[in-house]
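One chain comes next, on its own, written as structure tokens: the form predicted on its own.
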Amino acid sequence: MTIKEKVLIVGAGSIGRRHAKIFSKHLKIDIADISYSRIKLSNKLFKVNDSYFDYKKAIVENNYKFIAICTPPHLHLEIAKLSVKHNNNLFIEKPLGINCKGWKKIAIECKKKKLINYVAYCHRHISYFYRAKKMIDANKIGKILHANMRWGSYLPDWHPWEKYYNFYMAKKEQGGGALLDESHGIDLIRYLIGEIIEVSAFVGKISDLKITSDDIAILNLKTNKNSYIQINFDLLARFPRNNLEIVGTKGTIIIDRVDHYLKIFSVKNKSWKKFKYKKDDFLKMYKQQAFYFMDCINKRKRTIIDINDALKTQSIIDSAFLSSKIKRNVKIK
């Protein structure tokens, strides 16, 4: 793959410098970020064509071919209105926003100017979601009747170069939490199971963290195929933990991302089989993810995680915020 056209990367925290790093390869890269130490860095390890502290200077001067935003989820509504301002294509970090408010407008203008636009649920493109996915719409484990998610780890162990309480994750007005990073587990439900329509949350903090942010929310989701979801996200596990497991009435698969495995229980033969991977299986969803949206800008094609179908996501971590307030049931507009 080989583009001359430079992208513009806004953010140069650990996951502005993944994509960074992968994009560096086939494109020319500029980098924006309020850190002198985090443009420091980006120079040192990746070959930038220029970088900035203002990423509106940089977006009203140069001509780009897509805008990264990789900054705390507060400044992506604004970074993203300046970017279409300036008829550039998206590429989204998750989760799309702190809320829906104002994202409909942005994917209006991005139909009118026919701009491609992703945001990073980076998770559909793991091989062995991507198996279980087949192996569902294949009727292998016939109807879904209900599904248990557990996704934990411990926040502070995340960036040991930092300290915990002023990383982004830890303030609530940045949209850090663990409903809101880890709604990665949300997009797999509807990308494997279905649409969500209902939600009952609890959404909080439990624990002595220094944090203004959640570290535990705890969903139970109803989806449009009757299918019963549980789902517990938190930055309190002290050894990471992310699995899935999906019971259908001919069949169960259990999904384990720390231990890289795929497993699916037989009714009918009463036995399991057993598909195992490497730690490279997970970590090739960045640059999959990378060569993916590439190709939908080259070839001009709706991206399957626009700003539209994120926002379906958005809208269930908004009713699981609203839900777990007035402690009822939501249901998804």
Ligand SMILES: NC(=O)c1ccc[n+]([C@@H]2O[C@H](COP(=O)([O-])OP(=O)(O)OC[C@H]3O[C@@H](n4cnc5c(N)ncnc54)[C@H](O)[C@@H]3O)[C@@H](O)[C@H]2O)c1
Given for the second form:
Amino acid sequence: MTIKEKVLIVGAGSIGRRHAKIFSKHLKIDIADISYSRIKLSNKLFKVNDSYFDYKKAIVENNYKFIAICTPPHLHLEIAKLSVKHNNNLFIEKPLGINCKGWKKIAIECKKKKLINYVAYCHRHISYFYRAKKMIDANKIGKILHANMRWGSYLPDWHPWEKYYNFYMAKKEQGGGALLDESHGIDLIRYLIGEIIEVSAFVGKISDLKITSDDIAILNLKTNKNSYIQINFDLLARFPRNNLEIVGTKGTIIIDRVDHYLKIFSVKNKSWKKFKYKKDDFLKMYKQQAFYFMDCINKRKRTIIDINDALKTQSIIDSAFLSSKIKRNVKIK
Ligand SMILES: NC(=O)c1ccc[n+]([C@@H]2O[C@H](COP(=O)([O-])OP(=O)(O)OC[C@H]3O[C@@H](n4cnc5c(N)ncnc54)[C@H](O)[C@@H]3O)[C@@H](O)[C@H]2O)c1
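Any chance you could show the form predicted in complex with this ligand after that form predicted on its own?
Below is the entire complex, every chain and molecule, led by the chain shown above.
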């Protein structure tokens, strides 16, 4: 990819700026954001080619190598529609959207127009999850019987520069909430363990946070390989937790994304082996993801997490909301 090629980043908030910092070292970047202060900050932090308040104007007036959609989730679909109409490859922040509606059509359009598309479930690019995947695929822990995922932190601690109740995460209609946001965890279960075929969930608000979105999501999942998974996501834990325990017939893997380690217990050796990582190994995922995506574009290669793949995660999210509402198990179609 030459430096002359230009990309558009829609949404210059916290993740948009993180991507802009990486992409601006390799490509010309345009920024679109409705907020003057966000545009001003981006221009201060990186070399920005052009800035727009209206992403539609940017898309209509330019040819982009790709468009990175980094707005709150309720806008992902309409931005993707216009981007595809104007033949742009897509880098879409997770979650895909607020639900599955409309995305199949976008995936079909992308296929027809041969547009590369990627949904940024970036945890797959963390080296310790990658190592876990290799261990599981090499049958190091045998058949996976069950897994537990705990993923939580206190929403008011996330963005110290703004009131948490003004942040989109506090607003259900904008796609905030524990389930949609922490759906990284669902993507990881699919990546490491298998496809989900059944969901039973409680999704709700149990704290006194001033939010309309959910602050807790407790999911029971069954996979196509008969593994049982429990997930507990929240936005209210006063100390961050991010831990996954996978129990197999030949061993156990525990991954901790707060203390950055992976350990594996072997039934045969009756001992643990621990691999320690640094916070930097975790943060590198953004750079690794960006390079992976640029490589897919250069080689015209389908990405590992395209819209069709992300739709599988999104349908588990939709089914969890439904299960909580109807208080019954939901089978994934
Ligand atoms: N993959 C990750 O690790 C990761 C981390 C954080 C956020 N995210 C995802 O990124 C997305 C954004 O999250 P965030 O934390 O950066 O939120 P944010 O609130 O910090 O940023 C969103 C930005 O979008 C802008 N925006 C709103 N409406 C717009 C419009 N119509 N046109 C252009 N810009 C508009 C806002 O002004 C804001 O600057 C969400 O989907 C979130 O889930 C992913």
